[in-house]
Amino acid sequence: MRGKVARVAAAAAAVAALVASIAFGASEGGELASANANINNTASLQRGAKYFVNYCLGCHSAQYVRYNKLAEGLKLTEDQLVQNLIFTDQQPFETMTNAMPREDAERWFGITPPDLSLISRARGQDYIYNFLQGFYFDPSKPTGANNVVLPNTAMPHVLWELQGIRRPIFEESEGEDGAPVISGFETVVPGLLTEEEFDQVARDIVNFLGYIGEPMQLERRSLGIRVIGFLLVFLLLAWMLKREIWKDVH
């Protein structure tokens, strides 16, 4: 019965998820750039989930994930949980929540910020990866940004003291619905990183999020393995023992 509850809360938060990101507004569509995503990278979901702690969840939420089951797949102590994930007085084995009130949320944006638990699954990584490259500087935006992929977001510009400030280098000709199209961008204030160092961040913040939409793969992946492994030895033996019964018909 409890199994059934949480793939049920499971798939009602996926259908959450979805319909939330879909508010935000909708892609440009296009092409997008691979994340490269690798959740085999414990180094890179470390520095995921701090990036994910410091930057997201002030205003986002994962509420389907509990600190003390993060830790144990990111190889973390207790200790190192507390003292780099945990800067509330929430314990470890609470769920990563936050302290914003929806109402507040839906007020200051004009939506309230989705939770993202399963929004890998339901925007996939690529499509992540590409949203946090592609903000710019737009001074008609209450927040001062926007982004090519998702047009008019309500989310702000969080990285921008790591990554800086860019303005879009727009194309001669226009789109097919008459909207100007951005070829590039220009920096107008640095940032703290590298371009190369920032991607990373964004790579990093993408597979953390990629990793808590299905905390399994990595066992399942092992598990899929084995399995193959076990019918192929399984298939070796059959054929051995077919051409064994069979030797004398031939």
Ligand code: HEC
Contents of the next structure:
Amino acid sequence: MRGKVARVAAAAAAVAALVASIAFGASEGGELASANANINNTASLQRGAKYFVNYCLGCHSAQYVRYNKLAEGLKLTEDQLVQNLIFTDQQPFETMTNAMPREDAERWFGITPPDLSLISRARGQDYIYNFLQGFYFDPSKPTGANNVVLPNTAMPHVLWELQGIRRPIFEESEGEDGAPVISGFETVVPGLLTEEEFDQVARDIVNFLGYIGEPMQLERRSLGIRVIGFLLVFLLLAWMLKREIWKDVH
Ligand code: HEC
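The block above covers the form predicted on its own; next, return the form predicted in complex with the named molecule.
Zooming out: every chain and molecule, the one shown earlier first.
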């Protein structure tokens, strides 16, 4: 009896250790923090869309996204759409392209800023969240900025006014490859937003990018719930029918 209890306890401990290693393993060793995106949060998606057109669309397009389809998904009227999201002479039925010629972009940045329609699927939302949070001051770069998740990126720190400018604090010892290791940041120029407020901005943008990467998600989820609801009702009916049919047999 005692042996059995001990074995069960050992098995439980092993399972707990496994769960713990899965749960906490992800936060160790420079892994990505979670974006915690919630596609059912329409207010967050609306804010994300607004930040996107204000801070990203100048360089990046979202060529598979049509303004009027977006407004529909985000529950915006055509007036709200035109006033809040279309700053160019584009029409609501057009897609979210921008006017930056490719050659100019290449000349300025050395690389064309990628279209962001499907970036959430290509890179993952956690990556983009950490990328947006990862900019720091680096005077050796042409843009004056560097990034922890995409070192030597050509993208400038476009949200610096909101986040402020941060300088890296380096560890005493160097990493395995001899490169300096960043252990933290100190703010040298405060931004317009607090850390929490900026965090929300980054999450809203990532949420929006996740949505445009797969707009069907919303419909799929609500359809899924309705299908399960139907199956439950059907189950109840089938059970009542079975009871009715079998009631005289026993
Ligand atoms: C001034 C132009 C400019 C603006 C504005 C801009 N970007 Fe970029 N972005 C770039 C360039 C250039 C690259 C290519 C970077 C590279 O490959 O080093 C890039 C790359 C990216 C990438 C891909 C990173 C990767 O791993 O390949 C993402 C995601 C991204 N930008 C998101 C955004 C978001 C979100 C915004 C708005 C908040 C934004 N960008 C605003 C120029 C810009």
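Note that this is a predicted model, so its numbers are computed, not measured. Positions refer to the first chain, counted from 1.
Of the two rigid parts that account for the motion between the two forms, one contains both A33 and A62.
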